[in-house]
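Okay, so here's just one chain, in C-alpha coordinates, the form predicted alone.
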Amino acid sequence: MARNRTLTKADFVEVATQYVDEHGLNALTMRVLGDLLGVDATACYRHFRSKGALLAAMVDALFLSILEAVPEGGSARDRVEAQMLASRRAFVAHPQLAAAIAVSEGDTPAALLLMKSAVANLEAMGLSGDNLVLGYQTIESYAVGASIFDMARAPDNMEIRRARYRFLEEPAFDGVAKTVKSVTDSTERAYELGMRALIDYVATLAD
(Lines of atoms letter the chains of each structure in order from A and count residues from 1; the text may use other names and numbers.)
(Lines give C-alpha, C1' and ligand atoms only; values in the text may rest on other atoms or scores of the structure.)
Protein backbone atom coordinates (compact mmCIF):
# COMPACT_ATOMS: atom_id res chain seq x y z
CA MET A 1 0.00 0.00 0.00
CA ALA A 2 1.42 3.36 -0.95
CA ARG A 3 2.27 5.51 2.07
CA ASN A 4 0.86 8.78 0.69
CA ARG A 5 -1.56 9.28 3.58
CA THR A 6 -1.94 8.43 7.23
CA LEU A 7 -3.03 4.84 7.72
CA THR A 8 -6.35 4.38 9.46
CA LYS A 9 -7.68 1.55 11.56
CA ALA A 10 -9.79 0.52 8.57
CA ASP A 11 -6.62 0.18 6.44
CA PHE A 12 -5.14 -2.29 8.91
CA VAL A 13 -8.38 -4.28 8.99
CA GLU A 14 -8.71 -4.38 5.22
CA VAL A 15 -5.15 -5.53 4.58
CA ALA A 16 -5.27 -8.04 7.43
CA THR A 17 -8.50 -9.51 6.06
CA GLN A 18 -7.04 -9.85 2.58
CA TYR A 19 -3.97 -11.56 4.01
CA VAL A 20 -5.99 -13.95 6.17
CA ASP A 21 -8.24 -14.85 3.22
CA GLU A 22 -5.15 -16.03 1.35
CA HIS A 23 -2.86 -17.35 4.08
CA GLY A 24 -5.06 -18.22 7.07
CA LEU A 25 -5.43 -16.88 10.59
CA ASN A 26 -2.31 -18.51 11.99
CA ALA A 27 -0.09 -16.78 9.45
CA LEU A 28 -1.19 -13.30 10.52
CA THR A 29 1.05 -11.50 12.98
CA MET A 30 1.46 -7.84 13.81
CA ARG A 31 4.92 -7.95 12.23
CA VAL A 32 3.52 -9.40 9.01
CA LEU A 33 0.76 -6.81 8.94
CA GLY A 34 3.24 -4.02 9.51
CA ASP A 35 5.42 -5.30 6.67
CA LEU A 36 2.40 -5.40 4.35
CA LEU A 37 1.59 -1.79 5.17
CA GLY A 38 5.18 -0.61 5.16
CA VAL A 39 5.23 0.31 8.85
CA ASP A 40 6.79 -1.03 12.03
CA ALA A 41 4.78 -3.58 13.99
CA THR A 42 4.43 -1.04 16.80
CA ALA A 43 2.14 0.97 14.52
CA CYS A 44 -0.29 -1.94 14.60
CA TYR A 45 -0.34 -1.89 18.39
CA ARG A 46 -1.28 1.78 18.38
CA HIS A 47 -4.62 0.69 16.88
CA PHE A 48 -4.99 -2.79 18.39
CA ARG A 49 -3.78 -3.90 21.80
CA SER A 50 -3.41 -7.53 20.62
CA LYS A 51 -3.97 -9.84 17.69
CA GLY A 52 -7.25 -10.81 19.34
CA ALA A 53 -8.39 -7.19 19.25
CA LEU A 54 -7.39 -7.00 15.59
CA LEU A 55 -9.42 -10.13 14.88
CA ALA A 56 -12.40 -8.56 16.66
CA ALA A 57 -12.15 -5.54 14.37
CA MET A 58 -11.92 -7.80 11.33
CA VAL A 59 -14.96 -9.76 12.45
CA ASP A 60 -16.84 -6.54 13.13
CA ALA A 61 -16.06 -5.30 9.62
CA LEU A 62 -17.44 -8.59 8.33
CA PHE A 63 -20.67 -8.07 10.27
CA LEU A 64 -20.89 -4.51 8.96
CA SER A 65 -20.68 -5.85 5.40
CA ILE A 66 -23.56 -8.21 6.25
CA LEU A 67 -25.67 -5.34 7.55
CA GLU A 68 -24.98 -3.30 4.44
CA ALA A 69 -25.90 -6.24 2.18
CA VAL A 70 -29.39 -6.70 3.65
CA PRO A 71 -31.98 -4.84 1.56
CA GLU A 72 -34.64 -2.76 3.26
CA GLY A 73 -38.31 -3.53 2.94
CA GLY A 74 -40.21 -6.77 2.69
CA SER A 75 -41.76 -8.70 5.53
CA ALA A 76 -40.02 -9.44 8.82
CA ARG A 77 -39.59 -13.03 7.67
CA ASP A 78 -38.03 -11.80 4.40
CA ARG A 79 -35.57 -9.72 6.39
CA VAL A 80 -34.60 -12.66 8.62
CA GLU A 81 -33.96 -14.75 5.52
CA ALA A 82 -32.00 -11.93 3.88
CA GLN A 83 -29.79 -11.58 6.97
CA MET A 84 -29.07 -15.29 7.07
CA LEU A 85 -28.24 -15.38 3.35
CA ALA A 86 -26.03 -12.29 3.62
CA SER A 87 -24.23 -13.89 6.56
CA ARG A 88 -23.67 -17.05 4.59
CA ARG A 89 -22.27 -15.18 1.60
CA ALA A 90 -19.90 -13.21 3.84
CA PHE A 91 -18.66 -16.37 5.55
CA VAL A 92 -18.16 -18.11 2.20
CA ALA A 93 -16.18 -15.11 0.94
CA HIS A 94 -14.08 -14.96 4.13
CA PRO A 95 -14.03 -18.50 5.55
CA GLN A 96 -11.14 -17.83 7.91
CA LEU A 97 -13.09 -15.04 9.59
CA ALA A 98 -16.05 -17.37 10.11
CA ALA A 99 -13.81 -19.38 12.42
CA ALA A 100 -12.44 -16.18 14.02
CA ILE A 101 -15.88 -15.32 15.36
CA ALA A 102 -15.35 -17.89 18.09
CA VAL A 103 -11.95 -16.53 19.18
CA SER A 104 -12.14 -12.77 18.65
CA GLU A 105 -12.23 -10.43 21.61
CA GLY A 106 -13.22 -6.85 22.29
CA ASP A 107 -16.01 -4.63 21.03
CA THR A 108 -17.98 -5.62 17.95
CA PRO A 109 -20.57 -2.85 17.50
CA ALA A 110 -21.69 -4.00 14.04
CA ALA A 111 -22.28 -7.50 15.40
CA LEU A 112 -24.46 -5.99 18.11
CA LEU A 113 -26.43 -4.01 15.53
CA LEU A 114 -26.96 -7.17 13.49
CA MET A 115 -28.18 -9.00 16.59
CA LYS A 116 -30.58 -6.19 17.45
CA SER A 117 -31.88 -6.13 13.90
CA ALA A 118 -32.49 -9.89 13.95
CA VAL A 119 -34.28 -9.66 17.30
CA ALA A 120 -36.44 -6.78 16.04
CA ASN A 121 -37.42 -8.84 13.00
CA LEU A 122 -38.34 -11.81 15.17
CA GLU A 123 -40.42 -9.55 17.39
CA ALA A 124 -42.17 -8.29 14.25
CA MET A 125 -42.91 -11.94 13.44
CA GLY A 126 -44.72 -12.17 16.78
CA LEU A 127 -42.11 -13.77 19.01
CA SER A 128 -41.66 -12.63 22.60
CA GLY A 129 -40.27 -13.78 25.93
CA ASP A 130 -38.49 -17.13 26.03
CA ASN A 131 -39.61 -17.92 22.49
CA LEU A 132 -37.91 -14.75 21.24
CA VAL A 133 -34.66 -15.92 22.82
CA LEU A 134 -35.06 -19.45 21.45
CA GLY A 135 -35.91 -18.14 18.01
CA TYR A 136 -32.85 -15.91 17.93
CA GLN A 137 -30.55 -18.65 19.21
CA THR A 138 -31.91 -21.05 16.59
CA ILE A 139 -31.17 -18.81 13.63
CA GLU A 140 -27.83 -17.65 15.03
CA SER A 141 -26.63 -21.19 15.70
CA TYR A 142 -27.57 -22.29 12.21
CA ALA A 143 -26.27 -19.26 10.30
CA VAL A 144 -22.93 -19.20 12.14
CA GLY A 145 -22.50 -22.84 13.15
CA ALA A 146 -23.33 -24.37 9.78
CA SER A 147 -21.04 -21.92 8.02
CA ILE A 148 -18.11 -22.56 10.36
CA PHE A 149 -18.56 -26.30 9.80
CA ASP A 150 -18.90 -25.97 6.03
CA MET A 151 -15.97 -23.55 5.70
CA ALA A 152 -13.57 -25.46 7.96
CA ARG A 153 -10.34 -26.37 6.18
CA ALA A 154 -11.01 -23.86 3.38
CA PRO A 155 -9.92 -23.68 0.59
CA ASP A 156 -9.83 -27.49 0.58
CA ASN A 157 -13.11 -27.93 2.44
CA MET A 158 -15.25 -28.94 -0.50
CA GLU A 159 -12.61 -31.26 -1.92
CA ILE A 160 -12.50 -32.97 1.47
CA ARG A 161 -16.28 -33.27 1.48
CA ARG A 162 -16.21 -34.59 -2.09
CA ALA A 163 -13.78 -37.32 -1.01
CA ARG A 164 -16.03 -38.29 1.89
CA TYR A 165 -19.00 -38.57 -0.46
CA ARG A 166 -17.03 -40.81 -2.81
CA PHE A 167 -16.00 -43.07 0.07
CA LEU A 168 -19.68 -43.61 0.86
CA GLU A 169 -20.07 -45.68 -2.30
CA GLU A 170 -23.70 -44.59 -2.30
CA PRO A 171 -25.16 -44.09 -5.81
CA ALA A 172 -27.26 -41.13 -4.69
CA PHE A 173 -24.04 -39.21 -3.92
CA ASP A 174 -22.16 -40.12 -7.10
CA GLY A 175 -23.47 -37.21 -9.16
CA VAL A 176 -22.76 -34.64 -6.46
CA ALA A 177 -19.27 -36.02 -5.88
CA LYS A 178 -18.19 -35.61 -9.51
CA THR A 179 -16.69 -32.14 -9.05
CA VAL A 180 -15.90 -29.67 -6.29
CA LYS A 181 -18.37 -27.26 -7.89
CA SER A 182 -21.19 -29.78 -7.70
CA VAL A 183 -20.42 -30.39 -4.02
CA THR A 184 -20.30 -26.64 -3.39
CA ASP A 185 -23.59 -26.03 -5.21
CA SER A 186 -25.29 -28.87 -3.34
CA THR A 187 -23.97 -27.57 -0.01
CA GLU A 188 -25.34 -24.10 -0.68
CA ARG A 189 -28.72 -25.49 -1.71
CA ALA A 190 -28.78 -27.58 1.45
CA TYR A 191 -27.99 -24.50 3.55
CA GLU A 192 -30.90 -22.58 2.02
CA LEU A 193 -33.24 -25.55 2.44
CA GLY A 194 -32.31 -25.89 6.11
CA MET A 195 -32.51 -22.14 6.62
CA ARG A 196 -36.06 -21.92 5.31
CA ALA A 197 -37.14 -24.94 7.34
CA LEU A 198 -35.73 -23.31 10.48
CA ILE A 199 -37.47 -20.02 9.77
CA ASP A 200 -40.71 -21.95 9.26
CA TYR A 201 -40.22 -23.51 12.69
CA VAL A 202 -39.29 -20.23 14.35
CA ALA A 203 -42.46 -18.70 12.93
CA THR A 204 -44.50 -21.26 14.88
CA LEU A 205 -43.08 -19.80 18.11
CA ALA A 206 -45.06 -16.61 17.60
CA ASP A 207 -47.61 -15.81 20.31
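May I ask for the structure of the form predicted together with the DNA now, the form predicted alone having been displayed?
Chain alone follows, minus partners and molecules.
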Protein backbone atom coordinates (compact mmCIF):
# COMPACT_ATOMS: atom_id res chain seq x y z
CA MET A 1 0.00 0.00 0.00
CA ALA A 2 1.46 3.30 -1.09
CA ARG A 3 1.30 5.73 1.75
CA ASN A 4 1.73 9.47 1.74
CA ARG A 5 -0.11 10.29 4.94
CA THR A 6 -0.44 9.24 8.54
CA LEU A 7 -2.55 6.16 9.14
CA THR A 8 -5.82 6.32 11.03
CA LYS A 9 -7.76 3.79 13.06
CA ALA A 10 -10.13 3.50 10.12
CA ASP A 11 -7.25 2.48 7.83
CA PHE A 12 -6.38 -0.44 10.05
CA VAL A 13 -10.01 -1.47 10.43
CA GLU A 14 -10.73 -1.28 6.72
CA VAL A 15 -7.66 -3.15 5.54
CA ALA A 16 -7.95 -5.77 8.27
CA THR A 17 -11.62 -6.38 7.43
CA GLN A 18 -10.91 -6.78 3.75
CA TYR A 19 -8.07 -9.17 4.46
CA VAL A 20 -10.16 -11.23 6.87
CA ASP A 21 -12.99 -11.48 4.34
CA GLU A 22 -10.55 -12.96 1.85
CA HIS A 23 -8.24 -15.07 3.99
CA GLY A 24 -10.16 -15.85 7.16
CA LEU A 25 -9.90 -14.56 10.70
CA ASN A 26 -7.01 -16.82 11.65
CA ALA A 27 -4.82 -15.50 8.86
CA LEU A 28 -4.91 -11.99 10.29
CA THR A 29 -1.75 -11.32 12.29
CA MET A 30 -0.24 -8.03 13.33
CA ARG A 31 2.69 -8.73 11.00
CA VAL A 32 0.61 -9.25 7.87
CA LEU A 33 -1.54 -6.27 8.78
CA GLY A 34 1.60 -4.17 9.05
CA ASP A 35 2.80 -5.44 5.68
CA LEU A 36 -0.55 -4.64 4.06
CA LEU A 37 -0.30 -1.08 5.30
CA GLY A 38 3.41 -0.74 4.53
CA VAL A 39 4.19 -0.27 8.17
CA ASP A 40 5.89 -2.13 11.00
CA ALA A 41 3.96 -4.93 12.71
CA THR A 42 3.83 -2.95 15.93
CA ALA A 43 2.47 0.26 14.43
CA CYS A 44 -1.06 -0.98 15.12
CA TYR A 45 -0.43 -0.49 18.82
CA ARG A 46 -0.32 3.28 18.31
CA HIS A 47 -4.03 3.02 17.51
CA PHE A 48 -5.36 -0.02 19.38
CA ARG A 49 -4.61 -1.37 22.83
CA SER A 50 -4.55 -4.97 21.60
CA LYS A 51 -5.52 -7.26 18.77
CA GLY A 52 -8.80 -7.91 20.55
CA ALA A 53 -9.49 -4.16 20.54
CA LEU A 54 -8.80 -4.07 16.80
CA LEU A 55 -11.27 -6.91 16.27
CA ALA A 56 -13.84 -5.03 18.37
CA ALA A 57 -13.32 -1.97 16.15
CA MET A 58 -13.87 -4.14 13.08
CA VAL A 59 -17.10 -5.48 14.57
CA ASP A 60 -18.10 -1.96 15.51
CA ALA A 61 -17.63 -0.79 11.93
CA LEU A 62 -19.84 -3.66 10.80
CA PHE A 63 -22.54 -2.62 13.29
CA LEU A 64 -22.33 0.93 12.02
CA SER A 65 -22.77 -0.24 8.45
CA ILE A 66 -25.92 -2.09 9.50
CA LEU A 67 -27.40 1.09 10.86
CA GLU A 68 -26.65 2.94 7.64
CA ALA A 69 -28.14 0.15 5.53
CA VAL A 70 -31.53 0.15 7.27
CA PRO A 71 -34.04 1.80 4.92
CA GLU A 72 -36.19 4.64 6.28
CA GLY A 73 -39.96 4.65 6.57
CA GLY A 74 -42.60 2.00 6.97
CA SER A 75 -44.37 0.92 10.12
CA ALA A 76 -42.53 0.32 13.37
CA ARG A 77 -42.78 -3.39 12.71
CA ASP A 78 -41.36 -2.91 9.22
CA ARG A 79 -38.41 -1.05 10.69
CA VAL A 80 -37.70 -3.82 13.18
CA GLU A 81 -37.76 -6.34 10.38
CA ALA A 82 -35.63 -4.11 8.15
CA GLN A 83 -32.98 -3.78 10.83
CA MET A 84 -32.87 -7.52 11.42
CA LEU A 85 -32.56 -8.14 7.69
CA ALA A 86 -29.82 -5.53 7.34
CA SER A 87 -28.02 -7.18 10.21
CA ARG A 88 -28.23 -10.55 8.52
CA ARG A 89 -26.99 -9.14 5.23
CA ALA A 90 -23.99 -7.60 6.96
CA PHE A 91 -23.00 -10.95 8.44
CA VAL A 92 -23.53 -12.74 5.16
CA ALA A 93 -21.23 -10.17 3.52
CA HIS A 94 -18.60 -10.50 6.25
CA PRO A 95 -19.02 -14.01 7.63
CA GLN A 96 -15.57 -14.04 9.17
CA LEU A 97 -16.49 -11.18 11.47
CA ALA A 98 -19.15 -13.34 13.09
CA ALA A 99 -16.49 -15.31 14.93
CA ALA A 100 -14.73 -12.05 15.76
CA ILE A 101 -17.65 -11.11 18.01
CA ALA A 102 -16.91 -14.10 20.20
CA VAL A 103 -13.22 -13.25 20.45
CA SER A 104 -13.02 -9.46 20.48
CA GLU A 105 -12.26 -7.32 23.54
CA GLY A 106 -14.09 -4.34 24.97
CA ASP A 107 -17.29 -2.67 23.92
CA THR A 108 -18.59 -1.77 20.48
CA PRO A 109 -20.17 1.71 20.70
CA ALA A 110 -22.25 1.20 17.57
CA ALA A 111 -24.10 -1.58 19.39
CA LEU A 112 -25.65 1.15 21.54
CA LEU A 113 -26.90 2.95 18.44
CA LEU A 114 -28.39 -0.26 17.09
CA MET A 115 -30.02 -0.85 20.45
CA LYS A 116 -31.41 2.69 20.59
CA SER A 117 -32.94 2.25 17.17
CA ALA A 118 -34.40 -1.17 17.97
CA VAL A 119 -35.80 -0.07 21.32
CA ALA A 120 -37.40 3.01 19.76
CA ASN A 121 -39.09 0.80 17.17
CA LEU A 122 -40.32 -1.64 19.80
CA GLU A 123 -41.74 1.26 21.81
CA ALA A 124 -43.49 2.47 18.68
CA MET A 125 -44.95 -1.02 18.43
CA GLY A 126 -46.46 -0.48 21.86
CA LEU A 127 -44.02 -2.38 24.11
CA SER A 128 -43.08 -0.97 27.48
CA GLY A 129 -41.60 -1.98 30.83
CA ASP A 130 -40.30 -5.53 31.22
CA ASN A 131 -41.90 -6.56 27.94
CA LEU A 132 -39.81 -3.96 26.14
CA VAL A 133 -36.66 -5.36 27.70
CA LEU A 134 -37.57 -8.99 26.99
CA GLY A 135 -38.68 -8.20 23.46
CA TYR A 136 -35.44 -6.41 22.75
CA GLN A 137 -33.28 -9.15 24.21
CA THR A 138 -35.11 -11.86 22.29
CA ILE A 139 -34.66 -10.06 19.02
CA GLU A 140 -31.03 -9.15 19.61
CA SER A 141 -30.00 -12.65 20.63
CA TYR A 142 -31.69 -14.10 17.56
CA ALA A 143 -30.43 -11.51 15.08
CA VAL A 144 -26.80 -11.73 16.03
CA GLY A 145 -26.77 -15.18 17.65
CA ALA A 146 -28.23 -17.09 14.73
CA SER A 147 -25.92 -15.22 12.37
CA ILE A 148 -22.85 -16.02 14.43
CA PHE A 149 -23.81 -19.67 14.47
CA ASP A 150 -24.63 -19.78 10.76
CA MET A 151 -21.56 -17.85 9.61
CA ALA A 152 -18.82 -18.96 12.01
CA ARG A 153 -16.24 -21.19 10.37
CA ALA A 154 -17.63 -20.40 6.94
CA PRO A 155 -17.49 -21.97 4.44
CA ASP A 156 -16.48 -25.28 6.11
CA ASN A 157 -19.49 -24.95 8.35
CA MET A 158 -21.97 -25.32 5.52
CA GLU A 159 -20.19 -28.33 4.05
CA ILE A 160 -20.27 -29.99 7.47
CA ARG A 161 -24.01 -29.35 7.69
CA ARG A 162 -24.52 -30.69 4.21
CA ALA A 163 -22.71 -33.92 5.09
CA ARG A 164 -24.76 -34.19 8.26
CA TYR A 165 -28.04 -33.69 6.39
CA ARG A 166 -27.03 -36.40 3.96
CA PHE A 167 -25.99 -38.76 6.71
CA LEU A 168 -29.40 -38.36 8.33
CA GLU A 169 -30.97 -40.42 5.56
CA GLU A 170 -34.28 -38.66 5.99
CA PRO A 171 -35.95 -38.14 2.59
CA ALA A 172 -37.11 -34.63 3.50
CA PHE A 173 -33.45 -33.59 3.69
CA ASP A 174 -32.41 -35.05 0.32
CA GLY A 175 -32.94 -31.73 -1.44
CA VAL A 176 -31.02 -29.50 0.94
CA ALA A 177 -28.26 -32.04 1.34
CA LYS A 178 -27.38 -31.80 -2.34
CA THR A 179 -25.00 -28.84 -2.39
CA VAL A 180 -23.48 -26.28 -0.07
CA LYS A 181 -25.54 -23.68 -1.88
CA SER A 182 -28.80 -25.48 -1.18
CA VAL A 183 -27.88 -25.65 2.51
CA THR A 184 -26.99 -21.96 2.55
CA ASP A 185 -30.18 -20.94 0.75
CA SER A 186 -32.34 -22.92 3.12
CA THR A 187 -30.47 -21.47 6.10
CA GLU A 188 -31.22 -17.93 4.92
CA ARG A 189 -34.86 -18.85 4.40
CA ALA A 190 -35.03 -20.35 7.90
CA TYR A 191 -33.52 -17.20 9.38
CA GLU A 192 -36.18 -15.03 7.77
CA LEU A 193 -39.03 -17.27 8.83
CA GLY A 194 -37.79 -17.48 12.41
CA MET A 195 -37.24 -13.73 12.43
CA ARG A 196 -40.83 -13.03 11.36
CA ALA A 197 -42.19 -15.52 13.86
CA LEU A 198 -40.22 -13.81 16.61
CA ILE A 199 -41.41 -10.36 15.57
CA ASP A 200 -44.98 -11.66 15.52
CA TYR A 201 -44.48 -12.85 19.06
CA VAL A 202 -42.89 -9.60 20.17
CA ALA A 203 -45.89 -7.74 18.74
CA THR A 204 -48.12 -9.64 21.16
CA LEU A 205 -46.12 -8.15 24.03
CA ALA A 206 -47.55 -4.70 23.27
CA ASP A 207 -49.69 -3.10 25.94
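Quick caveat, the model's predicted, so the values are computed rather than measured. Residue numbers count along the first chain shown, from 1. What we label the rigid core is the largest C-alpha set whose atoms superpose within 1.5 Å from one form to the other.
- Comparing the forms between the two forms, the C-alpha position of residue 192 differs by less than 2 angstroms, with the core used for superposition.
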